[in-house]
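Just the one chain here, laid out as structure tokens, in the form predicted alone.
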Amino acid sequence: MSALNINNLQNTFQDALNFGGSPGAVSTSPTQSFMNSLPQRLNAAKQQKVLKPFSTGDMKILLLENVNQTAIEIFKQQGYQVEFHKTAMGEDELLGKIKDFHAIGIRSKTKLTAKVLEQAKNLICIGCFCIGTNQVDLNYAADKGIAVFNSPFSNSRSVAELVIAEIITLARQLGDRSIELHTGTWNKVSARCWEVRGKTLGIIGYGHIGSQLSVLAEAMGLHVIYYDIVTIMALGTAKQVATLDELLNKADFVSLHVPETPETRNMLSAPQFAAMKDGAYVINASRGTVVDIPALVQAMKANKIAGAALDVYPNEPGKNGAGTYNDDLNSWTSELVSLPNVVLTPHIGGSTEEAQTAIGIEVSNALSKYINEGNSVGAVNFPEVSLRSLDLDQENTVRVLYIHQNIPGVLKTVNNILSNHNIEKQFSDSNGNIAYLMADISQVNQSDIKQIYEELNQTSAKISIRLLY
């Protein structure tokens, strides 16, 4: 398949930075200037062979939920057909549409259920242009041989900055003062308004976002403690605590940064709110199910919790518009919005130009590499397998991509099929019930390629096969 070369990638990234419209110019650091003065090994390296399993124009990509323009540009540079929609699609609409596409890009609102994926006869990969992947049935996708990619790092800074803003907003009751002044009420007060300097921030989940938040918070004079299920080295002077209760007992602000799992569901509920300091604040920009919101409402009414900032909810509207956030969506909505010092935002933690641009580049490149080269590094539901690229002088070579059930004897069967040919390189890995084999076979002609495909296609453990040549 046609693949982006190094210059195209560099130009795309620079264009993406310009597209983001950041008010700050991107400058070259002294280290970058020194590196730019060195001989470029990439230019001196052998030119990579472009793999062509079929015409790139036959590849159809469906992009939903206003995925960033950078992704559209990268896919079009590959020669793919791109269909773009600004909104999400419901299950019924997807059922009639998804069968025609080889890849789909979504954000958080589109639900790719087993019922939808069952109709995805041509689908080979899914791109979640966000951190979370809970909107996709990952196990079913893997069983169908569909690799799922996401962007675990690109919006970390944007979310961390939003949380910092919410910490100050809650401490100073800025939301209430703003609403009052918008309605003509002048209410200059200092009661229960605080500086954040010297207070303690408790971070639940010290991953990419939690650790960035830690650094920003310390720079503002906050003491940082964190709780995680694994031992993680602290940044700065932050300290890891042994239990969640210890964090809740000590923190003035509690910010959650955990995935949605059965273990994290209602991670903060009535017992946890009772364990918190009187007058503490709760911030959730992770997943809507990790905070028991009815219990939070009761804790705020009892003046146990002094304020809360929520960016995510158990059920969220499928599209923008007036009146979409209501009691029909979540039964407690009216009660929540009536409380003082509650900051509610519509899942915008990662919604900055910089983050969406970076996500567009990261996920679209991951999908392109999987389509063009079979490279599954970064897949969240799939074995991570990669082989170095072929050189232009490697003619009459085919790359075999064989996805199969992870059961004994499969590799022996496959290698028996391939043993009549020269296997230049080969790599296999497994993830649960799924295994993935990549192999480059040289000195083959069209007849050999057809025979390899037909024999592999007859193996009982096969899930899917692709040949790149």
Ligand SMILES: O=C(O)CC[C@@H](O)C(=O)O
Given for the second form:
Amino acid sequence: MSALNINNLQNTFQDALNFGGSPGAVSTSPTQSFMNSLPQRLNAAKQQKVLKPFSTGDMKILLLENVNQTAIEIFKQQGYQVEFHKTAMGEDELLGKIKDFHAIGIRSKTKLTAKVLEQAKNLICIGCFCIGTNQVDLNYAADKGIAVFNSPFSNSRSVAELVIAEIITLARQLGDRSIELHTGTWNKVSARCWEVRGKTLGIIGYGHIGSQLSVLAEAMGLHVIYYDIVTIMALGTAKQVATLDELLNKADFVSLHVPETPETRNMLSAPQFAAMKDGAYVINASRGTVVDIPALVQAMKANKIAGAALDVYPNEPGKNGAGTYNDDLNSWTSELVSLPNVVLTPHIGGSTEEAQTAIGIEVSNALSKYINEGNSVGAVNFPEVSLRSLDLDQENTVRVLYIHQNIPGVLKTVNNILSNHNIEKQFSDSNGNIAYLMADISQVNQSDIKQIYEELNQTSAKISIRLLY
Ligand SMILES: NC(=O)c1ccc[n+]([C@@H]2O[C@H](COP(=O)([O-])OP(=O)(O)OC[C@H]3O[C@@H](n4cnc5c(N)ncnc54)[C@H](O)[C@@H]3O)[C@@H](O)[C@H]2O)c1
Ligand SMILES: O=C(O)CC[C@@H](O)C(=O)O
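Return the structure block for the form predicted together with the named molecule; the form predicted alone was the one displayed.
In what comes next, the whole complex appears, and the chain from above leads the way.
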């Protein structure tokens, strides 16, 4: 893909999000005044100073899981070295490799555990080129001063559209009819095949995907009810219900759109299937651990559940290929595949050209901004801090990025170190145990830079330091 195409895609993407594409522009911001200054900053964008933390050519990015080409292009435009792999990497391979990289881009299959991150001596940031971040030990990463970014909604529409297709597919037993005809069997039946008009869809988790699904489902004449742990404004004529049981009692189709958390593990298991209407359908495109699949198999064998569409599984293969989805991966696989009216897809809810392109651009831009400018807006495990860019004519100015433990007295110590220079601006925020200070200081000579670094490095609360100039 050419640089021009990437720029066009970036512009389209920025327009869609309704925010500017300058290095200082962000979708959300820690302060309203920051957003209010957007027009001035857009004007000033032409004269912004490009910070050089190091030779950008030394910056190494490891991209796994066939992350979209747009990301590769954007990182290469920055001058970074990019190593790209189509597949996920297992723990052993990562342990040998990760210490060489400053940033890593993954999707849902690569597990960045504490054990792996402990070896990541040079890692500044992680990009999850997807919505879910459960594959990363977020707290451990924060403790190590590693910021994690994701793409919170760029594939939401794709997932919602897949679920709409699955609702009709299950109601009309399309999967089975198609398999039969592929193998030569003509089976023209109407028994237990239904219109979806007038039926009730129960959505568990009314966030980005659940609420998008709600709108699409109502357009097809479904009644929508939803259950969420927080009170959320209903779209259209959808109604929030007070308990999960109430949703299960009333819904003909139950679709899950919650994150993987300890609370959502086996959220649908034997008691929940028992609480559902006879002949109801289950759709899971959230995470594989959210549905107890052996219990689902039993509920289907007992004719309690009339069909299921699953896109996600507790264990998923790290790469494409024949024979990878089997009982070695999940012990119940052969039992599940033998059931009628079960639609199985290989975690493709967010796998559309539109979603992957948008995610590639969004996450690679977030990582580049963090690497080049220290801007952490959008980080999921980390204080969100941003400073407006330095002007081109600001000589002898250094940007200090200081990640530290969130304990009393640190800023006093740090500002004391910086006090021999002029602090042009600074911003600090905390998130749990971690705090992050950005400061632009002027009247700094080349020889001062090393000394500032060394003094900051000796502060006991320091987690990591970067100086950009
Ligand atoms: N199949 C795919 O390819 C695919 C693609 C994108 C996302 N996902 C998965 O879908 C999940 C949901 O995505 P989203 O963008 O809608 O997330 P979101 O954060 O916008 O919404 C999740 C909703 O679930 C609610 N929730 C959390 N815990 C709950 C609980 N215990 N009970 C009830 N509600 C609860 C939250 O309050 C929130 O409203 C993601 O976390 C990801 O794991 C899968
Ligand atoms: O692309 C993927 O691997 C993950 C897609 C989806 O589960 C997400 O979390 O966005």
